[in-house]
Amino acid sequence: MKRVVIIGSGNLAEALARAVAKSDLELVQIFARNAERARIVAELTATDWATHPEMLARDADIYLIAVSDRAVEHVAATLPIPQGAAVAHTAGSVPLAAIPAKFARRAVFYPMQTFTKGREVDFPVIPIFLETPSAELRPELEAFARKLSGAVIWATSEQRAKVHLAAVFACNFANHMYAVGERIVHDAGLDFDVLKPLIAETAAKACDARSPLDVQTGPAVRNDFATKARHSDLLSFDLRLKNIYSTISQSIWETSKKI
């Protein structure tokens, strides 16, 4: 498989288009409802774009559906994608069954990474999780994926759902904690920059360690009651944050006792 159509124009669609355009694959078209975004992504990757179903390219080898989770099934069922082509969605938590069974060459192509418009990522190191019921498509899909990344993993829909859940904790929740930290240092009259070296070292330690459990630090892992009480008092202005602090601290302590 060489000729690629990307359906969608969001964060993942843009990153995927950039990666395909840099590879020896051929990016045939960006198809999206949002004409402005479709044009922007197409210009970034020097390819064609379309917004109307009748303008969808019909001669691609694979159609990658990179839309919101809730739109995957509708897009796959309604767009005039040739039934002989490979059709794959890119969603972490959406089962393979979202692609209609009328497509004999249906699949999942899930790059597990956080994507942001205008920000390039190192795509060759991103784990790509694959799934297909077609024995014929399997080697073709893997060869296709390896043109974009060196980390290709076969996983069932059930496994992928758990991977996606893990990613929410490791990425989305962690980033929210950065935002909470920013709020607290701002309350102290300081800038978020004071936390950046700590954030960088914490992530680096977790990546370098055998397990993040091995490098857990802080008052919770020591069960430092006095410090936790002072922190709790400082959070009296926001009961929700106070409860989050207590819940996570307890989870850290309970987990650390099992090491």
Contents of the next structure:
2 protein chains.
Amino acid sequence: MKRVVIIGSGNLAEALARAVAKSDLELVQIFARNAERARIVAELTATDWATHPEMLARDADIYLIAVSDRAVEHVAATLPIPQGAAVAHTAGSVPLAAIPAKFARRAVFYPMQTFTKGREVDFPVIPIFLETPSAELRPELEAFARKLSGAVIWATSEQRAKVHLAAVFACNFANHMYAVGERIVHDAGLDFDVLKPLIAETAAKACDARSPLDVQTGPAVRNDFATKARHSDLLSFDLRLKNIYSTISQSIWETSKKI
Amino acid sequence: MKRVVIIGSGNLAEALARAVAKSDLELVQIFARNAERARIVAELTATDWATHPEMLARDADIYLIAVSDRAVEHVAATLPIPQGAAVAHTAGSVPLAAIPAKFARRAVFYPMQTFTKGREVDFPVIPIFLETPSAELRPELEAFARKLSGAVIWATSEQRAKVHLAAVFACNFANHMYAVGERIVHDAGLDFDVLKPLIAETAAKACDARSPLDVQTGPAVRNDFATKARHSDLLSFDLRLKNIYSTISQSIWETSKKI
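Let's see the other form, the form predicted in complex with a further copy of the same chain, since the form predicted on its own is already up.
Okay, now the whole complex, with that chain kicking things off.
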């Protein structure tokens, strides 16, 4: 499998297009509803783009569907993708079954990372979770994925749903903790910048550790009542934050008791 | 101020000792209750150590108290620190007043970072929050801090308490989100390693952003009910995690509406 069409033009589609363009695979076309974005991504990756179904390239080996979770099923069912091609969606929390069974070579190709338009990521280190019911496609899909990343993992839809949920905690929720931190330093008349060395070191330390449990610090894991009480008082201006503080502190303490 | 005694031998004391030893300041002594740790830190930094109050070096210019929050007040009040010396504690959430007023040159020197024994940090980028009631000490303390870090910030005890609280969210709570992620990938039969590229990129992206609010991704900020409902189902095995999921998702959505 060499010739690739990417369907979609969002954050993930752009990152995928950049990765395919850098590899020795051939990026045939960016196909997307949003013509402006399709053009931008195609220009970034020196390929063609199209927005009308009748213009979809018919001669690719694999179609990567990188659209919103909700749209995967509709796009796979209605676009004139050749029936003999490999068709893979790229969504963490969408089951394989969202791709119609008429495609014998259907699959999932889920790169677990947080993608932002205009931001290049180190694609070759991103874990890619693969799934296919086709024994014939299996080795081809693995070889294809290995051209884009060194971390290729076979996973069922059920496993992938859990991995996606884990990613929500480790990425989306961690980022919200940064946002709450920002709000509190603003309240102290300081800038978000003061938190950046701490954020960088916290992530680096967890990544160097066997487990984040081994590097947990702070008043919650020490069960330091006096500090927790002072913090709770400081959060009296926002009951939602006060509730988050006590809920997570309790969870840290409960978790630490188990190890 | 050139001659430094560090009181304490924990994570922060070790990091401070390494930073002082690397600077053109003079590390005179590590003084700590725990003789074994005092010896280890002193050997790391090629200085002397002591564990009995009568052996405390009397000829230093500044005594940095890096002991547990609870112990700051007792240590400052009972050790035979010369009354003319500068005496600074290093705790984020402890007020300046924990140092007895008999020390005219009393201060706070709070380096905001997460420290772990045996792990070297990039000290010169760490924000150091300073406070002193002494107009005379002020310029000396600032010059002293600038020998250790390029990020020196004057802050009141009240501001510092907020900064410390913000650090609990951005560091301790973010790390717990990694730990919950680990638990869920383990449940899927996978290793914590699969989350590491995501954790690293999430932190890097926030640090490159104007605000973490600008780079928030995931089902909560999209208010994607279907995905949130699937995730909630997956967490049925642990009501505490289910509660954390809904509390933080709600907070992400409420926060995003304000911007």
